[in-house]
Amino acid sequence: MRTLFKNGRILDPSQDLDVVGSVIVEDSQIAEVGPDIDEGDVDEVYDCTGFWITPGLVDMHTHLREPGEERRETIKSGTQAAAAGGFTTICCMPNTTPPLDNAALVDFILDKAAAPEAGGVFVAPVGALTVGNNGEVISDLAALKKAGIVAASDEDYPIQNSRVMLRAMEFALQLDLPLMLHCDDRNLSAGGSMNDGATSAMLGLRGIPRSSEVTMIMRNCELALNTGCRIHIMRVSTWGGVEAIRQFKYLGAPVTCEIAPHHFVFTDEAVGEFDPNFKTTPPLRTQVDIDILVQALNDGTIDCIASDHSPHPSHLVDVPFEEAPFGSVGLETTVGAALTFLTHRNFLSPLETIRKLSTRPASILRLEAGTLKPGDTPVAQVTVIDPEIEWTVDRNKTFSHSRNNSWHGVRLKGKPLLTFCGGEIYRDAKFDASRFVAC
């Protein structure tokens, strides 16, 4: 089988490639990329005129919920949502039930993700940093790495004990295993449900101060600087947090970080009249935070954009604000949000946008993804994006099991239309059928 993606704008940050040209996939492998390639005999042709042809996108931060919380999401529904969002590789977080703290559960996830009925994308498991997410006993990281995890994380259960975190970094350093860390001092944030500020005071809700994030970022970066352990700060949300990361990067600490789209678009005022769809962790902050976070995206301090896809069923969300769970789905809206609020507003170039959505997260976790170089990935991973198409998010039209969606009703500009992982796994209904020819 020989498939041609022709006449698209090829954006491949791994090769600093930004050129109009074509990509040929032969027998599930990328064969040729560039402006002047010999197309030869092909079996399928996708006309990508006006579209971007990019490496398959990589999401470092998703919650698939299975095992244990299948009412919220399953590996099947989550990977289908990922394909619809343009992602060919996603990393699933370990806060399942039971937590992903043993090799058998890693095997379970990899087997389910590889099943024919799943979404056809690669799933890279992230192991629980401590047994049972208890923040005390470090998991058997060596066994977990051998089973296939790409990182370990304290997701949703940030380790409060600095000595435990130090020991975890020392173990991870020996294994050359990165740690993905949720930075929250629970002594400061306990009982809070939104950003501590004027809006929380007006609504009468207990706030979560910026200092709960900033102090833990500084602790973890300091330990990483001293141990040499690679750490990745998840979903940074505050101007103080990003300034701390910038300083520690300057000092040589092996630290990277990500941001979720809701943190560079929505402020805490979006909570409005106690809307639980805008209850996130960390909470939505202020316009000052957004302005500095966007600057940090532009100058490279923030390395990646990740969805933080956090599905919850309606019966858990449609409750009083303080009782609702934290999080919003995001796999199918991340690209649209990034293009609408960053690329089309000239905060990020198209090439830098794809770098933060694909090449950079792949390099941080050393995944075989994020590139169109022939032979650099196990199978061809290609995403085709229409950067100009406008569409309105509808939470009732999604592959996810859950409908808790901060983006419902938002008009976005830009959308993945084709996701190709070895072979076609998703073609959006908005992809004009006349653009496809089977020869």
The other form holds:
Amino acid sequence: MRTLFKNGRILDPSQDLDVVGSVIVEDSQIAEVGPDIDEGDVDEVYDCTGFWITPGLVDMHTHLREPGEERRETIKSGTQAAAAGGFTTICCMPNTTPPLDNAALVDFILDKAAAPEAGGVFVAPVGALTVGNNGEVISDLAALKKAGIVAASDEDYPIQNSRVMLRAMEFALQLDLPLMLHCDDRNLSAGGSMNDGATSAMLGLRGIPRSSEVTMIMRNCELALNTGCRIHIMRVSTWGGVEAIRQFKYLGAPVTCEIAPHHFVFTDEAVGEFDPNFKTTPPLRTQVDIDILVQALNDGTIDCIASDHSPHPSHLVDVPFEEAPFGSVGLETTVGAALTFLTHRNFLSPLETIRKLSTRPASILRLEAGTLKPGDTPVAQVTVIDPEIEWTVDRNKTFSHSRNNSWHGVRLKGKPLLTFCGGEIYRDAKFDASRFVAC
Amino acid sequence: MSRCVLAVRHMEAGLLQSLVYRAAELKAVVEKDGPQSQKRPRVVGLLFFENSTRTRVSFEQAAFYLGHKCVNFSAAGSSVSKGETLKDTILTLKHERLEAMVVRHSASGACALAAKYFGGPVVNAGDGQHEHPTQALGDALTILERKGTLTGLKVAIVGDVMHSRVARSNAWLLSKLGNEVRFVGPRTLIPGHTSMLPGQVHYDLRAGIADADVVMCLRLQKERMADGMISSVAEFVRMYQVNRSSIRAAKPDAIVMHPGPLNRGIELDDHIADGAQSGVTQQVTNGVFVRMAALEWVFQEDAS
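Given the form predicted on its own above, what does the protein look like in the form predicted together with its partner chain?
Whole complex next, starting from this chain.
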């Protein structure tokens, strides 16, 4: 079986490749990539003229909610949404019910993700850093790593006790396991539901100050510098946070970080009249933050773009703002948002955009993904993106179980139209039928 | 779209002014003729998800004077205590044919949400730390009666501005009608960012109330001390109490107001609370008439 992705703009950051050409997949493996390849006899052809051909995208930060929160999302629905969003590898967060703090649950997730009815993407679980997410007792990280976690995280339960965090980093360093950290000083953010600023003051909502993020980023970076443990700061939202990360990178701390699209697009004013679809953690900040975050994406201080896909059912969202849960779905809008607000505005080149959506997250977590090099991934992972197509986000047109969507009604330019992971796992209706030929 | 009174910040100056003046008329009518009767009385639901005595009684009185009927709903002992969501409570009461709702809730923005599901007239009786429009209307009527004008005055709002819906509604109303508004209090109780609130910030009491025509004190909630937002009551009193000494910074004929319930000896001393400058009891009385004006206004749309 030979599949040809023909005549697209190949963007493979792992090889610094940006060239018009074709990709051949043979027996589920990448066989050839480049401008002048010998097509030979092929069984099927995707005409990618005008499109980008990229390594399968990698989302470091997804909430699949299963086990325990299946009304929000399941491994099946979440992986389908991921495929539709152009992702071939996703990392699922451990704040499930129960939390992902033991090896049996890792097996459960991997089994479910590999089931034929699932979305066909690779799921790389992230383990709970402490038992039951209690913030005190460190999980059996060696057992979890053996079971298949690619990192451990305190997602949603940021570790407050610095001594616990220090110990966690020492264990993780020994296991060569990166930590993905949620940086939030809960004494400063307690009771808050949006950014502490002029809008929160006007609406009478308790604010979450930037300091609650910045101080914890600084602490965690300092401990990483001190121990040598690799840490990844999840969804940085503040100008101060990104400046701290820049400084600690300069000092040689093994730190990386990600940003979620809503943090480089929306400000706290988007909350408007108490719209819980714009209640995120960390909260939406201000234009000053966005300007510096975008600059940091451009100069590489921010390594990756991650969806922070956080589904919630409508009955939990249609409540007073303060009572609503934090988060928005995002798997199916991440690429469109990145292209619309970064690439098309010349803040990121197409190659750097794909680096932040694929190659870099794969390298941070040492995943066999994020490249079109033959033999470097277990199966071929390819995403085809139409960078010019314009579309309007409709919260009801989704594979996710949930509709809490900050992007509803937003006009985006750019969309993944084809996702290939070993075989075709998603083809968008907007991928013209005439572009596919089975020979 | 039914008429609602949800937030002063969304209401036009002309409407605010006409509600205050209409309340003054209604006050005269009620004092002369007593309660009105309606050919077609309405049923007003009083939904208090948060405890209140004075505001609820005030709305009941207002409805009574207008010739309407009230139905009381309080969260304790209701389906809410069984876990019903705000949405379902509102939908239930809507289908029990309530014709207007007066809603108090501990969450900012809850009344707007209630209005969305109800579809009919909703009057905000206090939502979290957001707004309390009818309190501001009553305070405006009191100022009008005492000062003879509702414009061109210097008004200082003193105390826990951060957590006060009364402060927000009053600041919007008075600034929209052309008064100078100042927020006065300790840094811990004034929002750090006030660019979207209509007032100038002062941290010093005497500077803040200097030359003021109106000094509005806010209630200091006990839990602010537990939060460490004030170090002690004594310290707050020393720095921010409006008393016979500190009031000298304001105009000699300044009126002193308080939305209640008073913490006597904390926000105000007895000398001020019971003295000639106090507007406290008048505020309470006027609350009834502005609520009449508000209910009358929200029902007018139905008639048209």
